[in-house]
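One chain comes next, on its own, written as structure tokens: the form predicted on its own.
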Amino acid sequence: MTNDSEERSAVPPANNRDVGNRLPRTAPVLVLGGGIGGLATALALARQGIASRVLERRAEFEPEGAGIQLGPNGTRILAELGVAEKLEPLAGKPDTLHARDAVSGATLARMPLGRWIAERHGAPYWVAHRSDLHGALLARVRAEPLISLELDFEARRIDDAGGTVTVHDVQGRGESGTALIAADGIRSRTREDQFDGGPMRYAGKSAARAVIPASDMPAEIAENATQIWLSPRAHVVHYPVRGGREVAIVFVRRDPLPSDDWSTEVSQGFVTDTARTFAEPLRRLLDRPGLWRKWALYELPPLATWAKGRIALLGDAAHPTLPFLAQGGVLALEDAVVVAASLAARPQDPASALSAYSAARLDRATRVVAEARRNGRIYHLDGVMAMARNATMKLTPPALLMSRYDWVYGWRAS
């Protein structure tokens, strides 16, 4: 792996018109999962002239979820997929990443975002409500004639017969295609059934999320910034969403009781009891939400490959990451454009194409996962180590601090 800010994928792009003419229209690529990764994959395939069928377990999509940060490596892809224009009015566009000590409230660093990062990497840094991003992707999918979407399809069994892949659902229906991309999340049934991946491991932390009106922000800390507050017991991240009208808040703490789903409702005390020693403006912010929902943070053992025959994993099904680098959703976007380009470059050999996709993505995803885990440890340092961290952040030029992540934000698919 390399620190080169222009790190590239090994999969070459294909000529859209040629690919569209060569691929059989009657045999779509199946995409299992209609979340961010699955919808982006379908759009990336359509951009290469490849038809797809998205199979989603839910009977309907509900507006839920937390905020999501989209670095230039993500917004660049959204622009390529025709999604950025619809999302842009709903996105927050912070000027800075403001790191603070959660107990004292002192500023540790103000790292540049806004124009600085857009000029450096050729695309902006946005923050958004996850449901707004999903809605923008879904609208684009529904307008694309090369994509069909089937809801209420809960996969039970997958058969790779060599020439086709067939997915059978719990109601006895079957869907067949030239390949299957499983974007079915960290609890992926495909990963469990088709790959020897091992069980999930609880990371010992949970994240609580809430969204409040921007007018409820304490005046002392209201600014157009992504703010992160660090302490040994917990850390807090908040940023503007919905075009600056609302603020998404994420509170991460140690938690002995992991939940099994994405939306477990928790009492105010889950947050405020841990935050008793925090700076007063931050405590007031954490008092504002009327509802907090939490999700437990899990990890999975890494896989040697994400491809097996005509089946491949994508996004959290392949490489779940802790949220401490804000790259989980963006990694899925990167996967989407790489797997689509690989299938387009090898239209007669899907198995080889999926193997090439896995090889092209494995090192980068592994590095991002490791860096996110490392950030989580840094955020919760205590004692002398926390003092050293704070001193380093205060003394290092802000642009230099931010440039350490050029390898993340500068990624391009080709």
Ligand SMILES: Cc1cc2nc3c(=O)[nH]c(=O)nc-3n(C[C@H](O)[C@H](O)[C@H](O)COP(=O)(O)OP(=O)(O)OC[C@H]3O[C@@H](n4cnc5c(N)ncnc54)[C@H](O)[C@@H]3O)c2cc1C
The other form holds:
Amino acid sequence: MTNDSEERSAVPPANNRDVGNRLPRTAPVLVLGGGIGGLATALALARQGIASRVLERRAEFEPEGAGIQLGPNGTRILAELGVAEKLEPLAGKPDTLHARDAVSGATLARMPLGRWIAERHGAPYWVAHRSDLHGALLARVRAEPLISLELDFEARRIDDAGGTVTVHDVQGRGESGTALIAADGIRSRTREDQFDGGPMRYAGKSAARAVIPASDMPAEIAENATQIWLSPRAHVVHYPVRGGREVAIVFVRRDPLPSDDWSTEVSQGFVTDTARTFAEPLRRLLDRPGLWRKWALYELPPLATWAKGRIALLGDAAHPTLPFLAQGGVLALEDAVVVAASLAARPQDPASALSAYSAARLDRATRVVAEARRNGRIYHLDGVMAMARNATMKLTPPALLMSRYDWVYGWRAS
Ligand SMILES: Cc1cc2nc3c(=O)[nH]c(=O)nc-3n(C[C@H](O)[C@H](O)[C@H](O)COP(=O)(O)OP(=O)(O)OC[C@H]3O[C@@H](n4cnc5c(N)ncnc54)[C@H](O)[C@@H]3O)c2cc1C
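Having seen the form predicted on its own, the form predicted in complex with the ligand:
Starting with the chain above, the whole complex follows.
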């Protein structure tokens, strides 16, 4: 934290483009937001020898969320950042991705995960409780001397003075750095203030999420798998977390009533009314949670660039995605290693480094976002189209179905 006079002296004249080169070598990169993307960015910067200061509005991190799937493109990065070893004992490691018809209960496909996907992509597919992932990132961040973390810092205004960026918080404090990477989520204030983004658009669906003890899992459907159940009205995904002791469940349905945050409590009826026609063991599973929280699903219009001077967007702030490819958090991890490498490659010119980062990431993120939207349509197909989908899934060799996602999971930083 800096006081006002320190802040003024740290801000060089706006018209001196070289002045950034004369900043103390220790001037940090500012990272706004201590979520998955922000913490991963700080760790990726540290790996490149770059100091950072993470500014997070929450006063403390409370356990939140339910499950997150981490494809090999995500676990590879977690290993590079020294996070995988902390998460490993808590991660679920499913053998298969089991797709079923939610109404009949019939198997549509059992696609290989486990050893198959680990050998194919050189890193495993894991599933985890979001708090365990966040906790593992945070533990690494707290142990890293090149990272400092400022909690209870809610950014309100950003000044890019050409050589330095200063972030002011709602209490009037200011923090300055050589560049600002804004990982402040889908409701990013940075995006709203600094970029010409359009308004959020409600996707018309909400995801209800719950976690239950593994012992509550109906025996007929208990297996070491990520299971996805498809129906026109809703789909359900569940998988083991917390080292197999708990099961995370996501239930996605049309919803006329969007909520504003990601933890609005909803009644059991929100789920069970829609699931009335579902196969019996699935209905029993959906009856188990005592508490469901919903997250309304939103999209934002794509931006032409995520970089402006010494400011760049990252993660959901740059490219929020619907969760139907399970890649939102993983994309933020990919962004993190790319932006860190770009800043390391151009230490004298943060603005061009951020611009190169944006250029390197835009096509990839756009493709993933589009594929997730397409998956959502496929999951909720009805009538003859659903029959065609089911037939295709049943007839296609499972490994071939899975290999369609090689472009997602096989991603590497360079
Ligand atoms: C139902 C559902 C299921 C999902 N499942 C998966 C999955 O299986 N796999 C996957 O990879 N992704 C998944 N995602 C997506 C994933 O959760 C997000 O993409 C990911 O959390 C984005 O990380 P982020 O760091 O960009 O943003 P966030 O996690 O939203 O973090 C933003 C941070 O910025 C802070 N902040 C916000 N404003 C300010 C401010 N003004 N000042 C200071 N700090 C601020 C917030 O407090 C927060 O800590 C899912 C999403 C949903 C909705």
